[in-house]
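Taking the form predicted on its own, here's one chain by itself in structure tokens.
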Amino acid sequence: MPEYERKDYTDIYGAIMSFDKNKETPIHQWYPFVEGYASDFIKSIVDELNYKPECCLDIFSGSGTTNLEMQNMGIKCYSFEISPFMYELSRVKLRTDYTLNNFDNNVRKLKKLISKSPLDIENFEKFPQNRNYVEKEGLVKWHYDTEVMRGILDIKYAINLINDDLYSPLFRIALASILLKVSNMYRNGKCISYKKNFDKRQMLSRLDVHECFYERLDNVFRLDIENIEKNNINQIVNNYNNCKHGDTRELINTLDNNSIDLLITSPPYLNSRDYTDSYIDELRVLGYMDNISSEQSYRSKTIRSHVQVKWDKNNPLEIPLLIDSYNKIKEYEEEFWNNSLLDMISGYFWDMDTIFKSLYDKMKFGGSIFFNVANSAYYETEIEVDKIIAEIAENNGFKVVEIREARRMKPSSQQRKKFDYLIESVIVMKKELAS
């Protein structure tokens, strides 16, 4: 069994191992994805290698901070996305052919048609059904008051009606970013959960979401595409083309053998997170799924990281510090909150094997690996994820140069007795030059 020591960076990634300081980051600062890591964890990469890289691949694109950093910097870039907001915000932001006399007349148009929207606007618009999304009688708890969802169909409404294939989608993640600021929700670390005291505000008016939006485009996506359009005669490289919708384990498969010379992601962590009900309101109300049946689908082609589905059951993978935590966890079995915890556990090994399979005839030989985990508790018991993922790494021909611990992150309310953090780590791996 390997011995794998963590050497502290904590100092170094501390600070850019989170989405915050993309906040205010041209571009980045488009969609407020709070599970991915600042542009400068990618640029510190980068700096650090002792070659440029010719190209570089993120199976867990999330909101594109990696391609689009690659793409900055001259650097064409793969990107694999399963979610379907994700994939759309990716390539939003990855276009550079805005200008700004287009921007400036189509947000014209789009106020224009905001303003003669039908005072039945839901009559026009669809907007989910879900039990709980809208006020009506007998209702405790809603996620959108009544007039600021007429508000929001108003600008689906007029987007759809300018159906412009380049302009459309930036006006979607324009709204998309203001969801969560109308609405009665806020983003709660797994979940999204009502606002404390929501209904004894002051509700916003339908006119307040359209200057809400307005401001957002005026102030933030209009700046940007200005600096877009200056910038796009010395553009080098566009990754717009190179984002690909679908499942990272079958994606990977599509690439060419010896194409990659630098990985850069970072998997779901094993922490029963799913991002689907994290993103649930983007992906309704902005219609990337419009029922039931298309969400089930989604989430069963989700890396194994929650138990929102019923998985099949597979053993642990033959890995002993895998095991020895399986076993310690299965000693709780009669407790369990979900049934499908401990064929979460395995069969999200058994994914990252079958990733990291796939990868090795696509990386170069000495083509480096960073690859962002963190470590999960279940039951009083620690899964060394990083350490877990580092032997499957080797096992399929990578070496393990060193584990990064990043951060120390906080543990759920029910691990704070036994554990005063858990690590995120920082895999750094290679393909050995054969000898």
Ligand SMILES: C[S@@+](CC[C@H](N)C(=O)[O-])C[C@H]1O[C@@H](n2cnc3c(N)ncnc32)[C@H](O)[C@@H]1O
Contents of the next structure:
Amino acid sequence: MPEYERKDYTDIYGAIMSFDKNKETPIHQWYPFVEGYASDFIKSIVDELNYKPECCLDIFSGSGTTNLEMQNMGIKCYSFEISPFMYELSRVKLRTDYTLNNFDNNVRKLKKLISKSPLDIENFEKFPQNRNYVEKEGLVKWHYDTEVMRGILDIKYAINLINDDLYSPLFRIALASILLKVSNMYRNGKCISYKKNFDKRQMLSRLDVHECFYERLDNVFRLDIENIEKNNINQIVNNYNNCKHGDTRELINTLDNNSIDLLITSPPYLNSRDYTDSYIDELRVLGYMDNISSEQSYRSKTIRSHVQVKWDKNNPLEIPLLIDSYNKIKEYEEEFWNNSLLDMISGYFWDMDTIFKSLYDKMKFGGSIFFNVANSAYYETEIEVDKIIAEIAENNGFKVVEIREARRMKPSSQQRKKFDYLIESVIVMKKELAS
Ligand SMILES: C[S@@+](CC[C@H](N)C(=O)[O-])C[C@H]1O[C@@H](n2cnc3c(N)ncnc32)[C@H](O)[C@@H]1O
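Could I have the structure of this protein in the form predicted together with the ligand, to go alongside the form predicted on its own above?
First the chain shown before, then all remaining chains and molecules of the complex.
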């Protein structure tokens, strides 16, 4: 087994990896996606290459940081994403045909429609029917106060009435970006939880929700639209049609052989978090999913990084580092909080194997891969995800150039006794030139 040393990149990557930096970057700021990386990370990679990439790929596109930044740099980029919400978010950010005039006209129309919204809007527009979504007698906690629900529905109804291919999706993303703010929830990492003392704070009115939405449109979106319109003349590449919705394990196979000379991506980490739970309100309230079976079908197509699906039984890949951690964790089987844990761990690396197998033919000789992952820990055992993936990539023909230690992450409270931190890294790989 090759011995991979990690190179310390914490000084460089510490400042540019977190999505926080995107919160004030034009267009990237339209929706704060906690699990994303910053646009500067993408720029730093292109800067260090000794060639100008012709075609890039991001196989887990999330909020679309890679494809948008590539578009800004005039580089073609394919991107794949399973979440219908994240997919729409990326596509909205990649459009370049917005104009200030049309934006302003549509906002005016929207405001007029909202001001004439029926008082009993809940009879005209759908809101999730889940038991704890809206305040009602007998509930102690709920996601949305009744007036807040009505405020959201007014906006959603108006967006649907506008029914514009370009501006309705944009307004939906603007609405998504205020959803948690007006709700009783916050994102706590793993899922969403109730804000502390939510029932004691001052309730928002229906109009407050509208104002919060208009404020976002006027102060964030409008300025960016103005700049998009100005820069549109210089736009040489548009990645909108290269952004695809679906399971990356299938979509990779649709690419031409020898077509990709740069891959930058960050898969879900092996931390048993399901993005479906973290973004469940956006998915449900905005209508991307409206029943349990669509939710289940979506979850079952995600990479096996969580236990919200009962995964099929499977044995781990024959990689000593993996087998070693797997067997140590297996010793605690009787204490497991979920009996899919081992199938998740082995399934995750099978998924990575499937991906690297398909990727090999799609990459050009000499092409580079930057793969951002994080290590995990279960039952006092660390899983060195970066080193295991490095070995999977090598087994599928790639050359691992180096593993860069990017950041040190706080482990979950159960693991803190044993581990001070878990490493997040960037695996740098190449498809070497044929000799
Ligand atoms: C860590 S995030 C990527 C973040 C991205 N780099 C950014 O800056 O926004 C991983 C993404 O992989 C997506 N994903 C999970 N399983 C997938 C699958 N089978 N096919 C495509 N995307 C998937 C998740 O929905 C999530 O958006």
